[in-house]
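Shown next as structure tokens: one chain only, the form predicted alone.
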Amino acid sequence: MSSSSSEPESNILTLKSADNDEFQVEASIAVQSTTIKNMVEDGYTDIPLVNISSEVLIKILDYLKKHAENSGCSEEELNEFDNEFVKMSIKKMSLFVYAASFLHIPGLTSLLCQTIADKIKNKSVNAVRRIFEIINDYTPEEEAEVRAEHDWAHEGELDDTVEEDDEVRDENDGESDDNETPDDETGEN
């Protein structure tokens, strides 16, 4: 079934993004993704990734190339690359988490999730709600009860700020979306 003329072709995979863009990638790079590896093992060379945009796929492919065994990068170079890779808003990073999870790239998923965790560490409940677009559906009484039950989570100095890039924005007008929930519903004054 394999001939010497088809071997070089089998080393190149075509990944098709949700935007219908096609990317030619060496199999040795792409199979760092368990999802792609399984498809290659099933005989696929054209791989549709219908839930991953071109923008996200390009950056993930850069990550895979840099983290390939034969990239020749030192630990320090990889750490620098990773630090640059995650310089994006939490909202954008969430798209990468979904893609890395779908593609089953554990190292990338861990990097992204740890970065998000670091960004929300010591944030107030209200800041986290704004970052992740979580609507407060507690009544003031219910919220007071939850705060009393989990008092430890509200101790110390909590940061109520949200970085501009991480704040939820309405795509139509670019305005901040934090006025969607009135102060009296969040328990703030």
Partner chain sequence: MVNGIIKKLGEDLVNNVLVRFPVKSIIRLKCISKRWYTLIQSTTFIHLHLNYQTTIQHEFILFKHSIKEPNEFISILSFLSGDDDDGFNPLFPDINVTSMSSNFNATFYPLLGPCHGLIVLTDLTTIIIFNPATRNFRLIPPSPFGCPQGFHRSVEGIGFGFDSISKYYKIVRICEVFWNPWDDYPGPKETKIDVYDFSIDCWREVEHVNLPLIYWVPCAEMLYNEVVHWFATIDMSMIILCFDMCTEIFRNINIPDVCNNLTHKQYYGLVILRGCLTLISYPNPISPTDPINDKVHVWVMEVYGVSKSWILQSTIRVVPVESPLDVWKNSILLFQSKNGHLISYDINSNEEKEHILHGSPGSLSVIVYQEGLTSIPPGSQNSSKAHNF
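Here we have the form predicted alone; I need the corresponding form predicted in complex with its partner chain.
Only one chain is given; partner chains and other molecules are left out.
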């Protein structure tokens, strides 16, 4: 997965983030991203990534280094790394999913999508709306009608909490839904 067609293993690429920071990465590691692999095969060594911020790119490079074939990590170590990697707010994770998808890193995209899915699958309708900033275009009557179609699906304990930003994530878990919308907490753009 990490070898490109004719480049020597020690080939170094320069990745440039949206913030104009440059990062040197071995080609053998970076080509886990099919997008980068294609560019390398076309002969490029300078890879501009205008839609990925430095913060996101740094972490993704960490992931690629850890998951490279020659990293020598056991499956347990990789799982542990992945679990730590995804400890962030859903809002931030959506930035990473976008980047992972753009870079075509299937393993990372799957990991992030699964983590998001696991986090929100037991959330109430209201919580999911607020997390994804979706405007409700039902009238109350229409919404009640749709709800009645599958009343049983709304039974049971549903998580009504909306996450705060990563730094304060642990403290704020379980707060009531009277909170302000997450918009106010987010520092990321």
